[in-house]
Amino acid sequence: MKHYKLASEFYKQKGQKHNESLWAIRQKRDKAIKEVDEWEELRQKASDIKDNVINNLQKYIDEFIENAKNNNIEVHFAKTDKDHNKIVYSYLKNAKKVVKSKSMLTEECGLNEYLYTKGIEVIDTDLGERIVQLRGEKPSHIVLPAIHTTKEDVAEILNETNTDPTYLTHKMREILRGEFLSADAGISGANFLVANKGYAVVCTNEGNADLGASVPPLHIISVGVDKIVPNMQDLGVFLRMLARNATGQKITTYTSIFGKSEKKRVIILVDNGRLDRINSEFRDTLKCIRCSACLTTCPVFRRGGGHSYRYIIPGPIGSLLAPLKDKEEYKDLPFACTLCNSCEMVCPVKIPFSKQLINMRKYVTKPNPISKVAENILNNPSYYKLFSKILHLTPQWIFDAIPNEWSKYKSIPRIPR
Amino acid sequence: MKLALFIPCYVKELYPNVVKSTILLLDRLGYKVDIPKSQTCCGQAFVNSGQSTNLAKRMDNIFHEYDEVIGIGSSCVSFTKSQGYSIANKIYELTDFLYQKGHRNLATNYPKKIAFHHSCHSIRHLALKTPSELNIPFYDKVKDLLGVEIMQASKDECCGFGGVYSLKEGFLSYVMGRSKLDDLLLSNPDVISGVDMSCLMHLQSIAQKDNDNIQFKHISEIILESLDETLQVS
């Protein structure tokens, strides 16, 4: 269990505080959703909208492309992460620097690393993302990428002795302003695409995506095909839920809708395995809107941190997505879970997490012959009776002496005689 | 109405006292239940380990002739439901069963201070109490059934047991259990109770190792003792 090792190390250093910070956000979230009387109905509605989109995805993709083109936006479809990166680069042949605002998709595609090899400097402009970028790390949380760091960590990367968060934020702001003004292009993700309008919708708290979209001469939006919603009414359902569920805000500080403009704008729709997932047993993961509530509530995530998942999307949703990318590397993730079902309860689109995580365990696990033997015993009452007899005749000290993960930290239950 | 008692394998092997108190309690409340001798295991440990199993068929065969099945503990009961066993719609966890039958205030004479551990399977799978994640009206079937003040943990999060999880990530499982135990002990209870012996086993094993002086009792033991108390008083 690679996750176990990393998560335990993290817990010993920072786990307690990390747990408290995230639980505070979970409580803010609980308060915010309770202000919406029809919250549970909204969840059902959101789930239904997503089901409809997934069932008719190709139709909505075609509709979106047509409408976006009418909005003077250049649209590309990228089958793979590599295709995506190539398309981005085709617009940046003469570029030296790009400013990027938060996009899990470009992380998924490894865009930063690709652009470095082409000699292009990439500046992440979301505060948390910039912090992890300067630390040479990856985000540890989808919405709170630097939640694993402390204010002292941030002061250190900025060479500051003052650890006041407001001071440090202003310092970072000062540095980033210059980057926006000198960038050749801005790259952002998108939270939603509105099919019947051809709009891209970006939700942020810092306004960095808007600066990146408007200051440099070119704006590129990289977005997964699963982000499509049919129309503005449906968009409203998600906008009411996203920020409340993610951080406990009523709505994000900036909700920017990019439609028709004179500005040169490019949208790259990325598949990268999503369309294949429609007909798989993990189809429901396509409903995810990346609100991150499942990470924040997860008792394992809160204590073990996001980096222990080693995948760009951590937590419960990451434990479903990562093994689909690399079954062998991430086979421990669906087991880094107590099946407490809290993720399923907070999920705004009702992904059946417990069921999916159990299915994922089967997906990554090879059949175990010992398990077959145990099953045979349990299928035969007389074998089971014999097993039970042996269990109760075995001296307690033998059970106590077997080293395992339980006995390291806990007493072994007494076997009744 | 034909009733059967489903006894999860680990309860049968490790907690014969809980099997006994459940049988006595059901009898005391006037329910005649069969205990099919050929029952063994629901298969949860296999499925949660990523292994396939045909034990579902076995459960279905044994219990299909009954109108209602009562199970000890919400974990195995909710497992049979979520896996779509054919008995899914007629199996109830003991507390849930008694609540559905209209029982209330069964432990009003319990003389000791109870801290109650609501397990994930009882809150977030079987809906015995409002989970803190949802925006739905508050209810607590266990509290109504017992009719006595029960202390509860401030967070309704997982105790860290998680079956397979406790054997895969022992340290983190302990850390979660420790914080749950601290939370429950805050109210200075005489006894910690719950509907799931699995969570209680985990918490008790931590309490023993860390030398916390606290008793653990299954909800059926609490109710039964309280009914005995009532008898003595009257």
The other form holds:
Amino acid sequence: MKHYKLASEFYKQKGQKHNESLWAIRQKRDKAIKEVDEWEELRQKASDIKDNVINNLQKYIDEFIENAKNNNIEVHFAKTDKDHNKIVYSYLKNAKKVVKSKSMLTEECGLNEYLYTKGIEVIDTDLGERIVQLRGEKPSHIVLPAIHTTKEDVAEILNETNTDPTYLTHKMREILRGEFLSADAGISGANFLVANKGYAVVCTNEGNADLGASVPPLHIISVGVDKIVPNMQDLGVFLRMLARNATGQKITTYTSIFGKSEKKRVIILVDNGRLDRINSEFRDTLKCIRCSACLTTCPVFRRGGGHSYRYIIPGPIGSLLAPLKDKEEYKDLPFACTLCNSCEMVCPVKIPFSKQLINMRKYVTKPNPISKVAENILNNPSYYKLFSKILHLTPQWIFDAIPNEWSKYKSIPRIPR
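Swap state to the form predicted on its own from the form predicted together with its partner chain:
Below: the lone chain, stripped of partners and molecules.
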């Protein structure tokens, strides 16, 4: 089922409440950035840092690997999602249970499903992730994975009659504490990798990533190569922006830096198509820091929900990434957009979303005679004037009778004189 049908169904059920919840977060974000006088300068600096990283990505990958190994961290490079999963399993052959904190990269690689086939139980420990896992769903938002659920939904999966959110949170915490103590390994993602130090940086609000990293005997970090930043000073730029853009906080409750330690720690750097994007017209998607601001502000996402996108990462950034993964399956997503430019306005690294989405529409659309005719008319003033005269002379009922996507939801506009 395509996006507009799934989005329409979601809106009828939960769309208005979903919209209100996300708009409240957008308002918190706006308030938080007003506290930073140099916000626009930070955006430009963050964009410039990312441009530098993309232009020199292989150099920074090599630098990170060398410094991470000096920190007694084992580092692997995975070309594909399948390579990633095999590397993870090579460390877990004798494991029965792993605890995992939020990681969109492992979702991208389908790690949970892969480990299940190997007889390994995976417990998602982020509250929202655990809720959707128990519901048999995928996250609907990259920062707020269970934003589409209600407190009644959570009470139901816990077999509770008390729907108080605080009570349900404590109940889930009680259940999860025992899982950390009995796990054979902890798996997490990383928000940033610091090239000149070999550090992995994990930003969370619940502390579950820290427990997964410290309690079990093994800690595996799965992270995309695009998460590298050159140095600690550059890291500071992104830390000032990440939480403000994501949830309206000044900084996440926990910002954990994993470097040298006696604990067994493994980092898996994942390509999975990222390096191919460097020389493509969609290279700017590599700038994304997964703050989710583009999702939270998007009027289509707010009303249609994340699952309507059918891809691990939904919203405007997902509409760019999904077709690169499967052009035919996700060719509708670049059109799930009004081109209102709100996503571009809030993006901390200044991804040119409107231009990218228009380019993606071209990328997924097969050439046809009608589009070629339209292109010639719009590019030639004489043809344009002639076509305008024809439109003015055409009775309106003819336009109303032509079936198209627009007329399913709106009346065809009158041709202006």
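Small disclaimer: the values here were computed from a predicted structure and weren't measured. Residue numbers count along the first chain shown, from 1. Note that the rigid core is defined as the largest set of C-alphas that superpose within 1.5 Å between two forms.
C-alpha of residue 396 off by 2 Å or more between these two forms on rigid core: Yes; that C-alpha moves by at least 2 Å between these two forms.
Has the Cα of residue 385 moved 2 Å or more between these two forms, judged after a core fit? The answer is yes, as the C-alpha of residue 385 shifts between these two forms by 2 Å or more after core alignment.
C-alpha of residue 52 off by 2 Å or more between these two forms on rigid core: It does not, since the residue 52 C-alpha is displaced less than 2 Å between these two forms after the core fit.
Give the C-alpha shift of residue 376 between these two forms, in Å, after superposing the two forms on their rigid core. For residue 376, the C-alpha ends up 4.8 Å from its position in the other form.
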